[in-house]
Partner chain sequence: MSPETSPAPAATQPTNGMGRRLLFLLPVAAFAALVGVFALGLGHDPTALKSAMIDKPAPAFTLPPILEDRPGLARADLGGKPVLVNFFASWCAPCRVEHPTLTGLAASGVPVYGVAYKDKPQDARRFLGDLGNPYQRIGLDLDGRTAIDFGVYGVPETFILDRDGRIRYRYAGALTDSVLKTEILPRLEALSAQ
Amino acid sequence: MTTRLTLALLLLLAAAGPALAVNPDERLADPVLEARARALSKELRCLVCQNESIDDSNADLAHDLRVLVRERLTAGDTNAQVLAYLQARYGNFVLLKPPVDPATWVLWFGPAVALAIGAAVVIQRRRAQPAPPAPLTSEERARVDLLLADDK
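Isolated structure of the chain on its own, the form predicted in complex with the partner chain:
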């Protein structure tokens, strides 16, 4: 009984193997083209799941887009042409790495600007610290000694 259960569990584990989004039947015979297709797939967003690349996603649309990318590469498109083709239909959002344009300036340069402002504030505060008080003159020293002596 236990052996059968173990066997069943092992079979289940074997069947569960790593889930690869790219199906074998999608792959191109040409290894160079296939490598380019994989690289492009990693740059393209699955629009259904939104935070996954089409290379990682099991969504139906991701599959269709992977096939489309391979078709266009096979037809002789450059990588840039493939990206532009999808960008024309789905906008910049289809690119996982957004292009630098006025709409994404905050995204690209915001952190650096925030760091610069923070550094400026720190430097400003350091400078604004008042100078340490001048050391006591010998007259003042004498008065302090006198006062302290009084306390005793």
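If the one shown is the form predicted in complex with the partner chain, what is the structure of the form predicted alone?
Coming up is the bare chain, nothing alongside it.
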């Protein structure tokens, strides 16, 4: 019973961890704007943590960006305007899903190209392997048996 309770508390704390990054003083009074701010914060990369969204990060810069997002939304910006503003200020790196353009083709298509090249190499190597030898004819088998009998 104690183990289950401990496990349940740990799971609850793990699930609540990312939600704790947004401080109560950052939240907007309007629930619609707050929901938009949270959605945008999940699309933006923490520039300090790099693999976390600013919604999940506890870094000071992530806090500043969350506040900036809320300020822009409160000022009347659309979601696209907020993302464009941050993209212009910090580059594509601030977006967790960068746009598909020539500068990001390697990012988007590189893994597929690497997989295709790897598959081509594997197929080429399999084709390059020599064919298994043909089975011995009855005459060859008899000669081998004769040679082996001489060795005894």
